[in-house]
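This document opens with one chain alone, in structure tokens, the form predicted alone.
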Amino acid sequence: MTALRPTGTGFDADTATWILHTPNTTYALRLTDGRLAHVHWGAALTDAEAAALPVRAESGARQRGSTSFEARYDGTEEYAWDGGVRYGVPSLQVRFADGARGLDLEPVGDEAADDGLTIRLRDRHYPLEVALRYRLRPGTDVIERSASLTNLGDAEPIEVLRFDAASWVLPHRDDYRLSHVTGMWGAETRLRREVAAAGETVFTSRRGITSHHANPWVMTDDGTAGESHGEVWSVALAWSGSWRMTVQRTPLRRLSVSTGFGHDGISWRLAPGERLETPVSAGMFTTGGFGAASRAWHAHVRRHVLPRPEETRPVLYNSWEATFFDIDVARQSALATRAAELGAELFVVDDGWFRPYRDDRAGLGDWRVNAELFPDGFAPLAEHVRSLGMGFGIWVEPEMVNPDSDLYRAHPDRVLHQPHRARTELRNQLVLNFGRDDVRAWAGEWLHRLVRDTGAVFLKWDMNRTFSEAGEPGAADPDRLWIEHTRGVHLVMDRLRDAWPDLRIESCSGGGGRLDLAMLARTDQVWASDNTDAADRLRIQHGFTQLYPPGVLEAWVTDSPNTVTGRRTPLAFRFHVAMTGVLGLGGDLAAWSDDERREAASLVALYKRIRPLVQHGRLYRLRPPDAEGLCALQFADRDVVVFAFRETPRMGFGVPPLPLAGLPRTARYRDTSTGAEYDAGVLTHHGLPLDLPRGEYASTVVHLERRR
């Protein structure tokens, strides 16, 4: 096979080459001295050029001299595991009944098809076998790898200590560059640009979730892309629960990024005939630099991600920040009047409905709607939504559980504990073992009673509590439970949805807790922070949607001074921020004046019109919210739609024209505000005129309607 394919695999007999091809670039992998080698992941090549690649070891074996102290193939094996001459980080470890722990694996077989690659291994002593899964989606440059780890004994389990779903090799150059998010509560997902050390990187959660630390992708380049030009290579891992991300610089200048589940300390009993398998690990090669990246993970989630992608996500109105605990339904429903004025499309009852008293110290497992707030439950209410045009929704968080409770007094065994130890509450909770059958089947119970009785279009599942003391006492393996309550979250969502398709799932984790490719397959957005406050909001979304797309970024519109921040931002900023994802409505309704009830009705009507390119659009940001003296994005389809933000005036630096990026050379857009006329080429070399109010916190929005 000679001539180059859009998608698909090949296989060259002579050099052993497995060959993958997406639309715009090729990966190949090797079989060369009893080992799978790592050939090629970037640029498009024909069959022939791959195969005719050399397989790159690291140089110590050819040059003169002992080379003992050197390992020849670290980070450039394919898949690499522990045992023989491997100094390098391992994909694959475990223990053998008999203590041996070194792996001595040779490929036994193969299945190729248009749309992927499996590869089957097996030690040549022990009864344990690997199978490498290699995944093509179709229109996207998107590599999904998996793998699974089979005991094909009768007899004796066998203890595996790291079982990563895949090691990415990137090709040679003279220096790397790590991009990837960190931060915490309030300040998630925060962009960090640095060079990658010598020796290796690790970026994890041992806290049960994704976490607000860091999150599970990583992008590369060489150092000198840019947010629209060079070579980006990034990956991401499937995975809801505890990760890990190695990154790998050898002193030999060879870069490898290996990914998966878990974290250091725990392991899996594999039983005689038990299949393990790992989350998937997706890679993507882009030119075109990070906008050019981002852009193709945008379009991925949204073509083999999401559920419904195709949906226009609502415009919401949430109690939270409203009322916090100090709920009952004449409140709420004064809200929702409010709410439906401003053109909410959606109503979302928040935490304290089921509790005995106006806090979090109680109730928490008990899912039954508190009388003495909602004296006829939440019928009144919903219908009262509903009547104004809006569907009704509920904060839940299943997963918790207050030991005032009486699902904790009836069944302290649920929860996440150990032998002999504390059991630490963290926010008055303890987390209950998604694991164990019965948790899930009492989960699955009441959540579904809970959609039936109200007829809940849409539930906001809060996750606030990370794991402690997590154990199973009892069980033959407690370590399981890391990865089999996440694998309990996602059945609970997924049967949950099955029974229902009309509802909709909001993921929270005290904001931005736990955001991740497998649990967007089975929600339709996140809520990316607790913190509202719309000048952290846009670094927050800044950094979120480097991978993931703005039609999922749930955003509010809150109070003046914020919560969390105490800072004092107009009106017309704050949504401005918010309408660059969901558009979200957040604030006290009845503390706002009618100068600004009449302003928020008229920007969310500007929302919905604008929202398909907002939410279904191409994003291209045109200036960091760290830019000196602006920051901007602009989406486009065949409408274009740009934001512009100033924080701070300085003198001296004032607003030019903002150059605009990705038009057609040939068309021709409409002010739909002003009605002035701009040919393309105009908004890409000389910008487009930015009209920004006075003062602190000033934005814009402009709203370009093609003409030709």
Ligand code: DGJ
Contents of the next structure:
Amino acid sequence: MTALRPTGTGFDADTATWILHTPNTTYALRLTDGRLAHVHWGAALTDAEAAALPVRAESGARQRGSTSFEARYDGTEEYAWDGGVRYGVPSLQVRFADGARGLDLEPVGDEAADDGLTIRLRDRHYPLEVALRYRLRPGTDVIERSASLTNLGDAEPIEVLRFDAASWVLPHRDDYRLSHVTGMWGAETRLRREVAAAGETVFTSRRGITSHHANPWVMTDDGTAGESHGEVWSVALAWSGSWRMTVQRTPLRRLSVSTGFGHDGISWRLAPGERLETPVSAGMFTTGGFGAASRAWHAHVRRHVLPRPEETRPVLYNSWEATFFDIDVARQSALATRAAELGAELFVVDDGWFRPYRDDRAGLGDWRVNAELFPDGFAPLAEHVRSLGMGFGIWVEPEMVNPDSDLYRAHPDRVLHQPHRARTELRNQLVLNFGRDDVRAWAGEWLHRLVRDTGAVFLKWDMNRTFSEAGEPGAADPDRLWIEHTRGVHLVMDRLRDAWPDLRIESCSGGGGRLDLAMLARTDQVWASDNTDAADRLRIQHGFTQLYPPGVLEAWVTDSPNTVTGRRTPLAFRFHVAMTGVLGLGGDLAAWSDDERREAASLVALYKRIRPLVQHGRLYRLRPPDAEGLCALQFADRDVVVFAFRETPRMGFGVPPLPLAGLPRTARYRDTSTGAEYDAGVLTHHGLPLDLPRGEYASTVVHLERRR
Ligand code: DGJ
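After the form predicted alone, can we look at the form predicted together with the named molecule?
Below is the entire complex, every chain and molecule, led by the chain shown above.
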């Protein structure tokens, strides 16, 4: 192996240890006994310290030296493959053409570069090469890992049963706990924190999208970390289709996480000469608890993932909850006028504009403006919107087709389907196979035309059904669609952005069904949930922002009672909750009273003053949504803004001052609405006095301007 030593990457030749340094952490792996052992992922170490670390092979119980039932390396290997004496979760599983399963890989080379490392391994018998990549990025503790698999043969295909981007190994701790989000439509990204089960815990989506039900990240700690203290190891996968993340807690008391695209039961055929690349799995170690972990992820996403992180997201108006499918040019124009009066900067026409009937039964795939609803096309509405000083945005759902459409009648073969199986419709629609070149070309072409003809600066890219009976009859590798569909979606988005540099894209999938680092690499914001109930949103947004920054979390103020829960909440509470993300308006503004519109306009104006802090600042979760009595969030840069929410008052107790976090010790602040001044020490140790209205769903926002 080489002894190259680029920035951030070291190699200790005596111990054959590769050492990667991020600003605050160190990662090390070692070639030992012909295998790759994991050495360290955690606090910063010197090269000498990392090289001196022993490789821990676990032994288990012993009686006269007998340990024949234990696989000594399970849960400690840098990248575990199927084969030999291994019984833990394999990151790589294949079957060769002669029926042999399992691999016998030996490291054959490494390449170090300024920003990382590649280690190549080859099978001792079969023509298969695996490359493991580690990438370091400036100013982040995130390590990006991925892998590629190459069939070096010229005759036989290789069946790939599992191919993960990375396996992440944690150090020995007495206990392990997992933090992750779970949910469903209307109830996405709800945080759970639970002891890691002995055995295997699988988080997965078999749905063809990231899913509402799980999200591809997990944070692990030893059970003692809190919001502002403790070691936290996090792992995320940058993938927008089906995925799997297996957490393994071994009987020998180790914990590891293996993650990649695909799910159980599907396999891929690697043709001779072909190479398969995994998506990136990003891992980060933080001290400072879950709050510090979230802030570090937010900073990473802003610095290295989002296409336009520096931009301030506009206040948008979206017509969906106001009209549902009951849409036409007159109503949209009236809503646009009202939205502009309140301060909206972007007007987005939602679903329905191309539908022949006022429902979801037909028209998807044809993408022709309905001439009865918009007799002169989009031009008059788009002009009206622009004359009000707003950008024009449009809802699209490119991956979908209604069987009742000209597209489907002409090309029934273009949808995901299997021979002799039903084509089950969900929401009266089927999924177009974005793995196909003709589908990608078709989508790219009509989207391009739509943007060109309407002058749209914003697309809401929706995806409203999960895969079922997903197949591609006649394809050489029918399960490849699970990868290629997602790649196709990414490609069409990338090309669209390249062609239209001013175009911004919202990722939506029936609410928050497609939220992941790969989506964030090509979109600007994400619709977090169709549930716009502000009380529920506090919880959904709490989970969303564990990993993803508030500056991409789109949140609308809608009507009361809420269309999903029926709950009634004051306008200010709805606004304040939505203002902790990217504020949008989504109510039927025609029905809002003059007083409501006046209040809304002043809250939009307030949001515009504080949004640089919310969208680009550091988030401190002072009190989580289920904290007794009060939920509070703080966003800080030079100034600070604090939001507090009390859903239900109890026993007439008042609200004590709220201690703030992360303030520079000598700073002094002024409350921009009352003029009161506070020293940082007082705010940190005694707290900010809060003036909450009486009654249910009370909230307040305090903007503290830094004076010193
Ligand atoms: C699901 C989205 O989440 C909604 O906001 C809306 O766009 C509907 N689809 C339209 O069909």
